[in-house]
Structure formats: structure tokens, C-alpha cells
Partner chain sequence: MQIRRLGLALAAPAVIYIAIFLAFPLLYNMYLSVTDASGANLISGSLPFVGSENYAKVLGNPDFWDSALLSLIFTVSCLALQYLFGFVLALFFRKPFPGNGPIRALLLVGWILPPVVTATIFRWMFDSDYGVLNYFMMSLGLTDEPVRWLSQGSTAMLAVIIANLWVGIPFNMLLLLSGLHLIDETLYEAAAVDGASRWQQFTNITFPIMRPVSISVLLLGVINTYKVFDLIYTMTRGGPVNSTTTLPIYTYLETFSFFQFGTGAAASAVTLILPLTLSYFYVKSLNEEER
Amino acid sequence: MSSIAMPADHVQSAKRSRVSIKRRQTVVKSTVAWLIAAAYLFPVYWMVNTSFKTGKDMFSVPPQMFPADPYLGSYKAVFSTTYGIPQAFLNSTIIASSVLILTLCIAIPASYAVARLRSGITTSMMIMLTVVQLLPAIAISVPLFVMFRQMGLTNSYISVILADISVTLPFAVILLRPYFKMFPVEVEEAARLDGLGVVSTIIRIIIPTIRPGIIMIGSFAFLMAWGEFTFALTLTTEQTIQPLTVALNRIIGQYGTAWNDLMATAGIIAAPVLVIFVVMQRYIVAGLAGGATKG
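That sequence in the form predicted on its own, only its own chain, can you share it?
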């Protein structure tokens, strides 16, 4: 059965039509993506916009999309001793960095052990970690407060760091386990034959291979501790220990709120989050994609 050959101009016309359709689809997809991104970023823009307005400009009608005369008084107030923001920024940095380091130091060997164990205990352990991960922070904060008060650890960095780790550690183990589980056992055994021990194999062979996942989980652990509020409010009452999230709450006054100061502080809290996502974007995307395929 012979096929009917199409004229050359018809073939070229069909190709141009397919290219045109693909271009229109690309434009539509890009437009939708930009609209979604704009919708998500508009609150961030409005936060920054409000931080540069005076009290009168904030409530002007119609609202100012751009501050005509940027007001820097809010940032001067934030960086002064009025709200204790510089000390709170230092506290948040200490707490979040400690949570990041301790979470990874515990989660990496724990995830390796859970991945290599072949018994029913592993399933029970993963279910327990998932349940702990799902518990609301307020349900954990009360027993933690009682325990830390009896140990004399309230109003200390240790109590807040340990409380934050109770949330970040199950999260890290659950996400890291698939990376260790999918690492070829044959490669690990070959490393053992070359004289490497278990710890040396993890440090020199496995960790460099699963580095994107570790960086992704470490970034999220830092951000979770950076934005945590419930534990910090429950376990600390002294401003010298409280992180930025609690300091932000102090700006909300009983008889009124300085919204421009509040937005300036919120911008300072959000700045490290944006920096981490921009700097670590490649690793976070690779880690999430790798975790999705390995899980």
C-alpha cells in the first residue's frame, strides 16, 4: 500500500503551525507563572512598601503603591534599643545555627541506621517520627516547659534549641532516610574492602553523594528554627534570650500598633529567608527533586 506524499509547502506550513502553537503555549505558561509569582510576592512587596511609609501615609485613601517620600524612621527605631531587635537578631542567629548543626549531626547517623535496619522496628520508628512531626507545637510546648522548668533550663538558649530540634529532627530523619536507603550497598561494601570503617564510609563516600539532600534539609531546619514562635514564647520570658519572632510580637502594643515599625521588623526577619533561598536555590531544588524520586 503506497503512501501519498504531501507537497513540500504543506510540510513547511505544518511545521510553522506546530512551532507557532508551541510558542503560544510557552507564552501562556510563562504569563500564568508570572501571575502566580506576583500574587505570592505581593504581600512581601506590601510589607516592604509599608515599612517606608509614615503613619499618615499608611492609611491614605487611595493607598500609595509607592511611597512618595520614603520614610526611614521605622528602620532607625528597629535598630535602636526601643524594641531590642539587634539582641533578638543575635539570639535568632545563635538558636537557628545551633539547631541546624545539631539536627544534621544527629539526623545523618540516625537516618543511616534507620535505612540499613531490616526489621519491623524501622516501620514503627518511622510511624512514631511522622506522628511527632504532625503534632502541633502548642501540644508539645507545655510538657517541654514543665520538664525544662524542673531542670532549671527555662530562659536559656538550650531549652529553645532542644525544643526546636524536637520538630526539625523527625523532619530531617524522614527526608534523609530515602537518600541512604537508595545509596548502593555494593559501593559501601567496596569501601569497606578498601579498609574504610562505617563512619569513614559515611563521611567520605555517602555524604558527598547525597550532599544536595543534606543542604536542602539543613536549610529547612535553619528556617524552621528561625521562624519558630510558640516554643520561644513559652520557654523564655527574658528579652535577652528571646528571638526575633517574639520581639516582633512585642511591637504589637496594647493600645495601638506601629505598623510601619512592625513591617520593618518583619522585613528584617524575612531577609535571611530570602537570602538562603536565593543562595541555596540550586541545592534546594536538587534536594527536593532527588527526595521525590528516591522516596
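Residue numbers count along the first chain shown, from 1. Take the two forms, find the largest set of C-alpha atoms that superpose within 1.5 Å, and that set is the rigid core. The structure presented is a predicted model; accordingly, all values stated were derived computationally and were not measured. Compared with the form predicted together with its partner chain:
- Comparing the forms between the two forms on their rigid core, the Cα displacement of T240 stays under 2 Å.
- Residue displacement note: F66 has its CA displaced by under 2 Å between the two forms (rigid core superposed).
- Superposition of the core reveals a Cα shift of less than 2 Å for G227 between the two forms.
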Given for the second form:
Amino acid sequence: MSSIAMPADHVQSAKRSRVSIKRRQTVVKSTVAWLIAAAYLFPVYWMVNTSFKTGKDMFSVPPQMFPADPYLGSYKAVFSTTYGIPQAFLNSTIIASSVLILTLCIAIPASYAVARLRSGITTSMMIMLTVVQLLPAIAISVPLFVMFRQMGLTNSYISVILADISVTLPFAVILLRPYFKMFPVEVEEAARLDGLGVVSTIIRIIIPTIRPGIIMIGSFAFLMAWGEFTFALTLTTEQTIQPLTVALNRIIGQYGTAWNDLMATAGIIAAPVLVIFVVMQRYIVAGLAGGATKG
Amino acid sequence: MQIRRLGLALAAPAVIYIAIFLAFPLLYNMYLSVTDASGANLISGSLPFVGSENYAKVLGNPDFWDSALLSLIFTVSCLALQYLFGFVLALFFRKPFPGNGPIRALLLVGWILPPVVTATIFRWMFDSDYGVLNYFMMSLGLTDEPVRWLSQGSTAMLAVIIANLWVGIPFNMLLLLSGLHLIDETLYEAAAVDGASRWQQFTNITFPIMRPVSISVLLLGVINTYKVFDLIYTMTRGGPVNSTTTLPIYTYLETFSFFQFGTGAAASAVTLILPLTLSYFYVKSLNEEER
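Taking the form predicted on its own as the starting point, write out the structure of the form predicted together with its partner chain.
After this comes the whole thing, all chains and molecules, with the earlier chain placed first.
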């Protein structure tokens, strides 16, 4: 028997080498992952890099991989009135903020209702919401354009805001419902015994508790409206109303070769999105994975 | 009973909203599709009934069928590739390693960026003369002369697909990863004890368990890819010579370039058939998962 047993130091070194193989595998895996991420993010880097190039540097062959002498002219051009970007930035802010506020105002009570009511109405409402969020925007744009035209609302913030909410509202209710569902009914009943009505229970007790979910959905509604293009393109023709996404397309059409200016504009549109994403990343990712697979 | 009433009152704004801005437009679209809603008629306010004439026009137009084929090519290629790459990445990121979390989040940047931004960046990278992509390909010896990515029909669709994959792969990874995390680790340990190889573990455990998640991901993928408009429009405007005019682009051009709201409505009604049918299966798959 004793002949089979390995000497103690052998066992030790076998263990150690197994550990070091594992460690090496982890290092290899991390390195590969960072390389994938770097390759994946190259387009974003290329946008930033191009936005800091002069017209001449932009077309140099081979392309400059790093801006040797960062040029700020593109950002100056974009912020001047040449392309109408400051106005478009303001329009995007007005539209996206209004969508954020209105979506929450409509979605919060509705989510509470679909979370708490047990009836056929809630099931059919959830199915309807799931289906409508899957419709192509362009299919709704055609009738919306005609409707808004007849009401005299094309070329107004209102038309774009209302159209955008048709996308954010179903999303918001679907994602908010689980938060209301998870809130313990007992706490709600206790609040009611203390004399609070349903509405004030929602406002004073439930909303503060599920704030992370509300912030996540609010920022998501903002991001969706900020990046929305189809409705803005079809419902507005006047620059004074058009948001950044349409302004960007306008610049492509008119000044197709000013790539540095274009990349600066794209960067300006991307910046708030990236900031919100970095701050909210964990909530947004969890909420969305849940929303798409659970419904 | 009182709570029930209140619940209905709380849901009312959302219900009314959806009725006015989603349900009504869909019905109104059906109405427009059987009228001669040209720009001039819209202004005068009289919309003569034309029956199935718009549908006959749309379905009899070879351009429409070309678009349907392009939609099919775009959707199927994007779907297959983003599912495949998404799955591989999900398996790669399944077990923790240093940097796993932050790197995974970085990969989602492409998906969170507004599609018009993504499209503009790719448009610049695909530029035939000064695009960085041609530079890379030529330095690696993959091609001798610049590829005219977006200015010739044969490559424009490929370029659009590549850009859309950049958006779609991370989303597929995210959904598949959340599915993978639900698999019980002890199943693999038991299989390893029984002498199952890595590949056998994948085909006998991972893939079958991931089937329901995969079905949801694929259904959602078809619906979301089929409706892509902003990315393609910003990159190519549907060109060159209609080579990237998928159905949503066709509907847009039909409606808003020629102000033919009747035929546009008919085109969008036909376009809606696929997502509406698939959403039935998607809702069903969600309900089955919940059980």
C-alpha cells in the first residue's frame, strides 16, 4: 500500500503546477478578452480620433492611428451655427426629457395596475404591450404622419414626443411591472391601515423603495428618445424642430466629405449616451436582459 | 371591487394612449391602404376608396419583391451570425475571470449607441478611398486595391450586415449569457465524472437546456433585425441602385419620397405580416418559459 502513496512533496508540487496552469489559463483568458474588447471598440476610438483631425490629416495615407496634434476645429465648427447643431442639441434635449417624464407619468400607475390586478384584462394588456413594442417604427410612421398632418401637428415637438412614447411606454410597463410585483403586499396593507390611500401609498412608500428600477427605466426612455430617428425623420421637415439624429443625417447629405466634423457631431450625440450607460450600466443591463426574456 | 376600479383608473392613461397612438394608427393604416391617399388628396381632404388597387400596385411591383428578398438576406445573415458569435462569446464570458465584468460591459457599447451614430462611424470606416478598413485589408494583403464597399451593389449589403452585427452580437451575448447562468453547475460535474468530453457536455447539456432561451432570442432577433431602418438609411439611403432597400426602406421611400400614402400604407401593411405572426410565437414562448 505504502508504495502507491506519493511522497508529500510530490503531491505538493503536482498541486502547485495544477494551480499555476489554472492561473496561466486565467491570464490567457483575460488577455484574449481585453483584445476582443479593444478590437470591438475600435470604431468608437476611430470616431474620436477622426474628430480631432484636420482636413488634411483625415485623408493622410497611411491613416494616422493617433492624432499627433489634436485639432479642435471640428468641435468649434459643430458648435457654431453652420450645421444647426446647437439648435438640434436643444431639440433632442427637449424631446428626450419630455419623453422621459411623460413615459414615467403614464407607465408608473399602469405598471402598478398590471402588477396588482388579477384579471384577464392584465394578461391581454401585457400581451398587447409585448406585441406593440415589436412593430417596425416605419409602419406606424405612415399613419401617424397623416394623423398629425390633419391635426396640424407635423413639425412640432409634440408629434415627435407622442410618437416616441409609443415605443418607450410598452417597454417601461413591461420592465416596471416586476418591481411592483416584488413589493410586499403586506407593507401596502399596513400603510392602508395607517390611513394612506392607494395613490399616496404608491407615491410615498412604493416609489421610493423601487427607485433604482424607476431611474433605470427613466434613463432608458431618455436614451431611446435621444437616439430615435425614424419618427423624427418622418414627422419633421424643419431644422428648427429636428433632433440631433436627423441633423446628423442632414450633414451627411450636404457635406459628405467633412468626416472630421461628422465624427465630432456623432461624438456629441454619443457622449451623453456613454455617460448615462457608464453610470447606469448595471441596472440597464439587468433590466433589459430580464425584459426581453421574461416579458 | 373598489381596488379593481382604481386599478383600471390607474391603467387608463396607458390604455388610452395605446389606443390613440398605436391601435388607431394601425387601423388607420389599413384604411389608408384602400384609399388613394396621395399628397394632393390629403391636402384637399377627400380620400377616394380604391379597394385593393394599392395592394395590387405594391405586390405587382418587382422592386417590392427585390426588397423582400433583400430583407430576407439581411435578416437571415445577421440573425445566424449574431446568434453564433453571441453564443461563443456567452460561453467565453460564462465563468468569472479578472476583468470579466467590465469587459462584458464594454462590449455592450455598440448596442447602446444610437444606430445613426454607429452607421455614421461605419460609413466612414467603409469609405473606399480613405476608409480605415480598406487600409487594414490592404496592409494585411487581403486585397490589392480598395474595395468600393458602399458604392457598389455587391458589397453594400455586406457592409450594412457587418455594421448591424456590431450592434446585434452583444445583445445576443447578453441574453444568452443570462440563460447560461441558469444552468445548474452540478450537471457538468456529473457529466465529467461519467467521462463526457467538453463537446459532449455542450451538445447534451448546454444546448438542450438553452433551447427555450434560444428560441426567444432568435424570434426577437428576427423581429428586431427585420425592422432595422435607421442604420441602413444612414449608411446607404437604400442604395446604391436599391441594393440595400430592405422592406422598411422601401416603405419609407414609397411613402415619403413620392408622397404616396396609399401605396405606402399597403406596403407597410404587407411588411407587418411577418412581425405580427412571429410576435404570436414570441409571446407564446415567453409564457412557456414562465411556467
